[in-house]
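One chain comes next, on its own, written out as structure tokens in the form predicted alone.
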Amino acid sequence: MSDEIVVLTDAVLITAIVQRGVADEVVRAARRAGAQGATVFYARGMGVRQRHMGVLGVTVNAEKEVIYIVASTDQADHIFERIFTTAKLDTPGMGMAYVTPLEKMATYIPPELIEKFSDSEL
């Protein structure tokens, strides 16, 4: 174990809240767009939209899946667009997605990968 912490600063967190049962397809689309992985967990909506939605009166299922994807800022827009399209977020009641800049992030990065990117910056 190394005492050195490798901190990444050029990353964002993409969060998508989708209807239950949709997350696997959304994650597959995000991975095809360049995402390295995702974290999915279950949640339950408790807002007014779970009872009825505005003038349309559409009831929204309370069972949700929340997807977290950390991506580089270079890839974020493309991954976000794939998530939006695949989850059909342009349809009322299907969910939402947003991007949050990460001030810094740390995780294990294999030394050979650090060396590879260090060489590419020269």
Second form
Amino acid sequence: MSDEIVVLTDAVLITAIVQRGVADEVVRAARRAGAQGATVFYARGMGVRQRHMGVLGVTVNAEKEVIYIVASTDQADHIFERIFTTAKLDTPGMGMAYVTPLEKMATYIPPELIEKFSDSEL
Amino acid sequence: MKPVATPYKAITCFCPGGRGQRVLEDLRKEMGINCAFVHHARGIGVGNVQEKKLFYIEREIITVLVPVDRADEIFRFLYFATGIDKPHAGMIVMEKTTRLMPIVEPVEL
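Now show me the form predicted together with its partner chain, since the one above was the form predicted alone.
All chains and molecules follow, beginning with the one already shown.
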């Protein structure tokens, strides 16, 4: 195994905080929009909507799911839009999503792929 | 204590489940990084795609704040320590930070 790291740039991290149980549908939509993968974990979150919506704020569940998706800058807007519509983030209390730029990222890249691109650059 | 605009970077590592604790200990022993955290997650990627089914595998997310001058060194260390250099193991990303609380270690008595 080589000790070189191929660093990728022009990537963004899309974070979506959605109601518990919604994440699977959001991930499915993101993958259809071109996302290569997603990471999901549970969290607990409250906000202003908790107080003001429904009786005693029970309309908004405090249990949330957080979705991390790393995507290229080119695809980010499209994936973000799909997440927004699938998770119904235009509805108050359903959650939020944001995009943060990444300075660099690294993952395993097959050597034949590296070779192919280094050849095409020459 | 006021937040300061210190040149720090945030490194986030998405690695297979069960490696977090060991990597945190290695970070402390080999890199001298005493402050990092790890939490569980589930992940889907190109390595575990199934027809129309979401097939998640266990993941761990390690987050660490590092000074700018050591960021590349620790990025590299984490890349190999977490086994991300192997296929379908995960990825590592680095982000800028704008404000953070300075990390002050407890004084040894």
